[in-house]
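Only one chain is shown below, in structure tokens, and it's the form predicted on its own.
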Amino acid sequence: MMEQPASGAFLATFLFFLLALTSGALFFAVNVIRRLRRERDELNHQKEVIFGFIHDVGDVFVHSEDVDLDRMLSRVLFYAERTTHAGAGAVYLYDKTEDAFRARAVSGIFPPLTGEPDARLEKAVSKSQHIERLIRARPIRRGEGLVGEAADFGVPILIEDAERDPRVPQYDHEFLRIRSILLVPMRFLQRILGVLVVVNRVDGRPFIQADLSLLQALADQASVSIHYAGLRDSLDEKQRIDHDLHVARQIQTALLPKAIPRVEGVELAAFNHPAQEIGGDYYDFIRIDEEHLGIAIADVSGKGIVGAIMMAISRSVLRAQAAVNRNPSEVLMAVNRVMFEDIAEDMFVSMLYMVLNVRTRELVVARAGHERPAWSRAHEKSFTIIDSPGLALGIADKETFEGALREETVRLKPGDVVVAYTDGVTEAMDEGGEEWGVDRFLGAVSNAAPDGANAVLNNVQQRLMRFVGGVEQYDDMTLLALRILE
């Protein structure tokens, strides 16, 4: 009887502690649920902003006819620094021109990755736009710092502790520290497009693997965005060119002559053969007077259609002044202090201007750079090459132009061939990469010669176009021959 008490109390105790343990895993267990319940609304929140990446940079392409790449990537940073809690991040894009690495979106106060901030740091009125300009304005090379490393060697890079790690750069501004960065390639095809980073998480946490895996999967998702949107600018980029080329070659079309003059006593010929690009070729005959006729042939150095504007410039100017003047270095003398005042740095024109007096058969050569033309006497097998010095339109003062310009005459007999070209004849390469040259070109003109000026261009081109087979010409190849007749 003296027991009960005893089993009283413990079962009391027995009870309590069946239920503070019962209470011990009811907490324990609400505690699991909530962190499932948490890490299942992080991966349904990653899921949608996986998602509405995917759909947003497609969306792009949908409603845009011209992809804006600058756009784009913007949209995939925003994306990034979302789905990573990311402060600030850049996406740095290969320039294969520079053969280094540009940053083409900054997002935030994105502190460099190499180099320090200068000087006008402090004055700046906004030390967060100075520091994008300034990054966007310092190329990285290849294999240098992180983004150089992450690049050459194609693997992500995750730093969580960025104050500890000696590769990362400090700053004293406190808005400028790296406290943990991410670094993931851009591939497409094994091909490095450019490196997407993040720094410093906004909750202050440092970056996890699961970041790193999350921001590779939306680096690989763009990076075929990216590379498709270089496709697209390619494809405008070329046509923009064909669309020149095709202009210019209309210019260029429109100057020559239209059919090769009827001159008493004299068989003249000419062609040319355009090629890929634009090389600006020109030729012309001139009536000037009763007995005498000029004679141009031209090259200039610019493509396009600068080029052909200034070839049409150039003729221009050379028709006004030929129609006044039979003296073939003071035509050329006219035209130079035109093109000189108007024609760029970088560009000049080689131009062969001769007057031919039809009744005398005198010829008179003045030569701008262009060219030497061959001279090839009746019954003779070898050359004469009329060297008139003179130095190309457009690339010297009135002084310098006129002090180095000579004439040379010539007085041609019956049968006498003379042969002008472009250096686009003598330049054209076969496979092999070997030039046609100047002894074959010669030696076609010598075969031919004897038949006639026409004889001479059909020969020059059948064995030209025999050397160079399917091969394509970057400049375009001109001649033109006169022949005396009896």
Given for the second form:
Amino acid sequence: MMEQPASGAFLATFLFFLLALTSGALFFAVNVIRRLRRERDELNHQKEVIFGFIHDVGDVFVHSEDVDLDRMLSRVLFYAERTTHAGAGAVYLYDKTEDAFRARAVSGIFPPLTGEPDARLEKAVSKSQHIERLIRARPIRRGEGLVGEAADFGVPILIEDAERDPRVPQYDHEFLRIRSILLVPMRFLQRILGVLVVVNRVDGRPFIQADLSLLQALADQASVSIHYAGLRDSLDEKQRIDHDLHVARQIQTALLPKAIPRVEGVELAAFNHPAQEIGGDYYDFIRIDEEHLGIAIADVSGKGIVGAIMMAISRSVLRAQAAVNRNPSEVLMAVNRVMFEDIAEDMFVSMLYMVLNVRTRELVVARAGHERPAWSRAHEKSFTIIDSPGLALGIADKETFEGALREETVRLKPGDVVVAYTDGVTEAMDEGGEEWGVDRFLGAVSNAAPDGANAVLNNVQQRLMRFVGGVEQYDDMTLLALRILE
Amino acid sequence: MRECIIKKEEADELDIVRLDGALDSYSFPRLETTLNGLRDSQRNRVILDCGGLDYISSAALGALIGFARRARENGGDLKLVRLSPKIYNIVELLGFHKILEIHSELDEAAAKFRNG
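Switch over from the form predicted on its own to the form predicted in complex with its partner chain, please.
What follows is the whole complex; the chain from before opens it.
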């Protein structure tokens, strides 16, 4: 009997404990389930974020082949903000010419990370536009501020509580306050291309490590596209220049004689060696009448398409005038009158224009600022340089040009050779930067002169090519030669 | 080719622009900026000291004529001094010595500016 109450108390205690234990276990179990649920939700959320992110990344870069850099960057920024729930962001790209970083894309009200907003902010109609202009206009030097730091060290920077970090600028304006900031470098093959920055989560919470990882992944993807976009830009520019040079070359080729004319009593020869960059050389043989042959050689000061068009103008005017006038200085005067009126004041054409009377063998030389022709007499080793004063075409007014121009007349004999050339020949350079020079040129001419105009041409070409070796020349090389036949 | 160093000096009513190196299509735009700056601030009496110049492209020479012409229109001039024989030969070949005023010494050009 004595045991009864005890057993009753024991039972009660036991029951109490059992209840407590069960409820505790229940409580514990509920908590575990709650936590697991929360974790599951969070994981699901993160999964959504990551799937969303993967989708976004795919979306940004799937069309990167045909999207221009600025459009691609604003898309990167849009998805960067969406992934990290940021209120604003900017992409800074490295500019080689400035040796600094510049904001190429800005979204939201992105507070300046270096310097202060200027006084005009207060008066600005649209404060966000004013701030964006400010950010785009202000370059960030290497090592300057947080952007410079992220770029210099090539590491991401996550500042959870930005208002307590001395590296972050503090602003009085509420809309410029930086509460949390995240910067990731954009790299490609060890080279820093730029920095991707986001500020202030829209939910007011600080950025976390997961935001950093996602943003870095996005930046890594973007870097590949930025790298190739940069390559494409320079390739486009190169292709444009190549195209221009190609067009200019086509014009020039079309203007040169297709064949050397056959003229009784004279052997004629000419070559034009086009350069890497167009120098704008031109030569021409014009049958004026039965007795008179016009011979022209010219060098245009401009390069590319402009130079080619200048050459086309000079050729048309020259041919029109030559057809009606046998006097070379008068022809050049007429050409200058047209050119001085019509072409840009800085441009000019040097031209040598000679008229040969094939019957009397009289050669009249007029020189508009061009290289002087060399006259090699038969059976003589020395040269006569035919000098006649004159100015280049298109740069002097009528009075100055015509006051300076004087023609020279020489009477040629059978076996005599006359050569005319452009400075590309004598200024051709070898690997060491040495010029071929007038002396070597005249040596090559005199050596072959007894064998005729074509022999002179071949000898000059051979020796010139041997001298320059494989070195690409920057100026056109043009040479023409004539020999009086028996 | 040597990069062109451009130095500007003011001497009373004159400006002296000293060139050292090569003037080609790459370096000419910098000289153009200097000369445009002088023109914009109404400084039209300019001496171009070519003592250190070892190359000049024909396009650059053409542009110098443009500057000289505009300086003359504004009552001044662009005079060239101390040209090397090689550069003088190019100028003479093109006949530009008939357009540009060229002096062997700086003082000579300065005196010409003073005495009109």
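Think of the rigid core as the biggest set of C-alphas that the two forms share within 1.5 Å after superposition. On a predicted model such as this, the values are computed, not experimentally measured, just so you know. Residue numbers count along the first chain shown, from 1.
For Glu362, the Cα coordinates differ by under 2 angstroms between these two forms after the core has been superposed.
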